[in-house]
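Take a look at this single chain in structure tokens; it is the form predicted on its own.
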Amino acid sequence: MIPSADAAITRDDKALILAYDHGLEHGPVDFEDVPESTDPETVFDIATHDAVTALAVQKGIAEGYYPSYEDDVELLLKLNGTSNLWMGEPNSAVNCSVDYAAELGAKAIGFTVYGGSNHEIEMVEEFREAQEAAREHDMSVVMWSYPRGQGLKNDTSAGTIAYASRLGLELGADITKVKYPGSAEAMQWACESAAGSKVVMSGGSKTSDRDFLSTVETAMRAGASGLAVGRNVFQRENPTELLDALEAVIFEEKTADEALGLMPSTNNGRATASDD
């Protein structure tokens, strides 16, 4: 990592990355609850919210839609990714070069590394090439650090997530995205293990407003620098309300309960925990 190399995609040293690489990684099933989210323009519109510090998409989405939003959205180009149709040992195809990401106007690159996979060595070597090329373009580097593979029994244990965050530091990421390890203590260890580099929590599957905001609050108080979230935003009928609440928790250090007060639809009973 290089101090301040992430400045283009952070605000006050914190990040709220809106991830929209799900169409490749998971398939159209992730858009079924809110069909409008199938259209990338819908999510680009969401990403213009002041809380969003960057939007992470794959090459084809960036080519087709980013030119209309370049003044309002910071682009984080996800360089690798593999469909959910793939059934082998965890691996991720490199789908875009750093040079082309720069041509498209990206301020940062994203790269998945599956530590523990039988393909870890080749993925780390691919990350090395991307990371060094990104430095030549003054682009931020974000690692999706997801330990996974046939030899790994628990991919969200405290020790595994701490190792995941350390991989980001050791390999040169400015920001490392990890799964939530289940407790404040485990999240604190993961953040401390990353030393001076930033750790952001993965948003994961959609949960209730209260549960999600409470987890984000816990992660932030444990030392996280923010969030990289997709489904918990774009699968909601009113994503702007949730982004208002996330802005309060991440950038203003509000509690989850205080942030919930900024969500009228939750407070008037139209979007309770059971509805989510």
Second form
Amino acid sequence: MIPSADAAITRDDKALILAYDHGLEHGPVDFEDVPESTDPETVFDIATHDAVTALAVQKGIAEGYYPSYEDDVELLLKLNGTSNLWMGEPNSAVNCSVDYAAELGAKAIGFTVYGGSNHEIEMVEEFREAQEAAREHDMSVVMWSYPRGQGLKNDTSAGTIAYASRLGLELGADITKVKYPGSAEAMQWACESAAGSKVVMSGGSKTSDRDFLSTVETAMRAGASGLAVGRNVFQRENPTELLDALEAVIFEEKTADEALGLMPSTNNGRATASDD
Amino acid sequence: MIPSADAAITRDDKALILAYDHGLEHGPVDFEDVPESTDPETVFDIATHDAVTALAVQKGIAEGYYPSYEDDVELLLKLNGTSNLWMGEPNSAVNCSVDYAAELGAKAIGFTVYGGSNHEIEMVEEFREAQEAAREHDMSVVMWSYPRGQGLKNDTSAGTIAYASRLGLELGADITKVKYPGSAEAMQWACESAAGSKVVMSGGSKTSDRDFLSTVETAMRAGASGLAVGRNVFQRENPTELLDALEAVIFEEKTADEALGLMPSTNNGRATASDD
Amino acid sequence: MIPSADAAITRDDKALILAYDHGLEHGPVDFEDVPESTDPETVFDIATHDAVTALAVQKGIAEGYYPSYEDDVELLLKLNGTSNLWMGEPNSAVNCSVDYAAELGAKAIGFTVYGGSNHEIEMVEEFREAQEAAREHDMSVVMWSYPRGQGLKNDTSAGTIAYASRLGLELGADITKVKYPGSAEAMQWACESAAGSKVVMSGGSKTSDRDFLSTVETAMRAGASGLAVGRNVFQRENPTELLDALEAVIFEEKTADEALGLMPSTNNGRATASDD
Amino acid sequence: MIPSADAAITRDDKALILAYDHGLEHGPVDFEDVPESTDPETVFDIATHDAVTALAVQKGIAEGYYPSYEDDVELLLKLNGTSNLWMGEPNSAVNCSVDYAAELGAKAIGFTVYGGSNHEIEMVEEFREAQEAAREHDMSVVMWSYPRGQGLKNDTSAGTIAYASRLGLELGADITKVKYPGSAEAMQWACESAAGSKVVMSGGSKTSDRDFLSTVETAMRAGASGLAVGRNVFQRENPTELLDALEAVIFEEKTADEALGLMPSTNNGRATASDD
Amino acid sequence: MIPSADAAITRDDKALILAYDHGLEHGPVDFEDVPESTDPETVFDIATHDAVTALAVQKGIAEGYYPSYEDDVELLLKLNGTSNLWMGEPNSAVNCSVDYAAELGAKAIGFTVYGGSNHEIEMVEEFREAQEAAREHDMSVVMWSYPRGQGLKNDTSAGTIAYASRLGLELGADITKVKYPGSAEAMQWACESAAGSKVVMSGGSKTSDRDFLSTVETAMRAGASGLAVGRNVFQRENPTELLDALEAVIFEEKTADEALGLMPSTNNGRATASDD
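What I would like now is the form predicted in complex with another copy of the chain, since the data block earlier showed the form predicted on its own; can you produce it?
Up next: the whole complex, starting with the chain shown before.
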């Protein structure tokens, strides 16, 4: 929210973040449908598309692959994460320091906060340290704001998602990634709650290309500043086509219908996996 | 309590703190009745009123908006807070460091301590660090002293509120914010218990303008040094009028009746929301 | 126990510590009988009596009042404490750092250790840090050694109090404050267990002036190096008279009977409140 | 995965790590069959074999014995470990700092992470510190990636082992040590999941020389970069012969059958102990 | 185990450590039979005997008494300990820092590790810090290795004691103090498991002088490097005589029978208290 704090990972004040932290959060099973997505190079190549304003990965992936892509990709280092082998009250290990992220060339940090979890206090305090260190490095701060845990039943209700985006604003994120709350009105409330900070929609549940692009269009018109997406892109047979379409919707204010025209091979897109 | 330690956020040794941390503590639902209060600019504008000696916000709000108001508003950075998505034993995450608060231009820090909570020990130790760091920066220290949790039933009894204000004195706050304990006598006991340090009343439950101003008048006559108020101000249709009236009661020793005369549009004020 | 480490807060190797931490530990209710004791100035004034070798207060009280008394009172800063709003297994928050205590002019630090509590390990480790930092500042170290918690039934038995004073010696206190264990023999055992370090008796349960002075006389003859007392002094109508009498017993080896002669107004003293 | 980060403990990009941390993890009972293995000198002597690219030991062993072998053995200091006297949810004490490991001459660090344990968060955060410190010292990072604990039933299933090796990649290990998942296909999935980082197989359950070498051959053909082995080597009567054979399979792409020809004394090897 | 690391507290590579931490671990009740042992001077005087290679005490005792004995006694500062007022899962508070121990003139540190306790992880990590700091000060490291807690039934079985001494080796102790495991064979296993590091026997249960010296003789022949003893020495009427006899057995390879000849006053020694 600091003026221009997110300039390095936005384009015309909008963001399309390609997220590739599934190997940590979900394990290799997420790559089974499109085995080549197991290889980070595949995803780094996709991330060179002009529509992608930043690629979000964990430390190990950045260490191994970013040196070959630093001219073509902006790095958003995701600082925390947890395997789904563990199934306790939502929490996330901080597996990379901000100093080290900066050394790896990251322009932004990503940090998950599970509001409402029994670990909210601890996560917010860890976020504080990361956020303030990022400011010293002039890195942008992106919060994955996912209310979850102890007593939260419907974590995509309008009130919960508006609260999620407000947490990003209050705690000092430049961009807050939230789940789509199901309607234009709810998305608008979430975006207004973030006031001068930005909200990006997290890639949603399995839908056709048309439905996916329509949701993105709705979110953009409701005030969203873009999209953070993973499997919905890298698990498609032709990610470039979808990125062309997303570019049209996000950066050129095209409708979903107009954007679909840019996808010759998938005029009636098959269902795609959910993403968070 | 250090001589003049609170000079930057008082006027004639009295304080009117406008608190705007509801987005973190309660969520955007608190802004529903007056939607423009969702936008921090609205509240920063209100805070430019001469009656307001400091505006209390969280880090993210300060980062985004204080740069435009630093000539007209004194910043009190609230260092800890918690979403109400979480419902465990009262506790509060420290989401901003004192050094960073100083960098943002804060003249004072705000810190919640839930005396009697199972987290009292931890919160008091966090307060220690914040308080001592604030002294190094010559920043004033304001404690939100709210006994709450494990076994505390009536947390606004006279004894509890007197204890709350004494905790502020003993632990090194310059100003302690407590709930109104229900009577002039109880308020007087709370103020005497704080000895040379200051006590400000927290905006209370839903009352008419008259009742609200009367309570403030009673508190002031009982020895209070002012008021910390949020929704009772920014959720009104005409916050300026109420601030005019509060200025009369707090700084000019006017009665509530006299002050009401300054509020042409709301001669018989409607009920207002509770505040803490 | 370091030679002369406690010189600043003793007189002829004896100590009379006036303790005034009740506002934190018990709340303002402790001041109800003698309302002027609510005001720290009252107690600082009492502490200027020649018999008082140090005044023990918490950080906030020292910040606000010690600057006016630094020529006439020796400051013992009590570094930890807890409100009795909280009722868990005994523990105590460290609410002041040693560095800050030194900055405030303290000549000694005070630290509670609840031996036998489930928090003993943590408290002893906190004591280590405080004790070693105090050595660097040439400040004296006073331990409030109060076995308490998990499974301890009679915490003033002879064996428990002897253990309490031994803990002070073993862990590096110069002076250890223990409860009176009920007899001259038990007190002697406690004093011998502290070997070359000093033991001071904590002011006891409600007794007449005569009984109180007799207990002090017994403790002194059993090897105690003095007294740490709070309400038994500041809650009396004439604290100066009692201090005169205590001075005679503690520093001049007078009997309780002789000392009572120095208290014209209370020849047959009324009961007084308990103190710890 | 940093280019050449593991050069010091590999040979032609392959590794044979001799592990000797059983005294800590299992106790002296592991040395009973071959009592001379109790003495670290025996194992350091074995480690001078050309096939061994690094010897993994704990701090105390390195302190006492590595000075005599620093010209002939590469030291991999295992930074954490736990006795099996303790039987709680899997966890591991960090018993050596990276700085001290570097001082002892280590070229690499070893670190256990129990993914899925209730201590996963804590272990990953400890791993972060170790990994980043190792980077500063240009030391290689080897993760013992052993999913274990709370709710994990079959910890050598194909999906679990692929996840284990992916965790190594994502979190920044150069080499990840995993258990053999039971088949060539599963091993291949694990190796592909590690992408550009290396996977070494942990010595498995009791088998004949032939079976052991066959498994190693299978793992190598499936993409493994080598082996980490302990008791399967130092508990044999003739460890040198087995190392000759392993060298053939791992570094010279020989088959298990060809390698067995290098083991005259054990043409039909007896069962050997399991290793982890 | 670092060459000569323990030179300052050994004589001809053997050690006789006089331990005097009972005031902390057990309380003054341990001194009741020989009241003069309450006074640290008594024990420091005993420690000037040539047979004693080091005196193990806690910080407070060292502060108060070591300055008078630094020419005649080698100080082993015991860094952790716990009162037996507390009765939870075995743990021990670190009550002295290594830096401060060095300042007090200590040549070695002592540290208890309860292997198998639910606090093993924490204790081993605290030991790491102490051990590495001791290396920087060229101080020797002595581990009190006492498997204890959660599920450990017979903590002096051969396997447990061998494991205890191995933990000392693996974690970086120069000398490991273990309980006598009941037989020459078991003691030999324990000593062999410590390989190049030293094992000293902890003073055992109540026995006559003859039995005590016989056990020491057995331990020495089994490979022990000496003894750590407390009450068995300072609770005797004539500690000097026993130290003469121990000197003969430990440093001069005399038999227990020969050594008894050096104890004219106690030809048939009475039972003595247990020690740990």
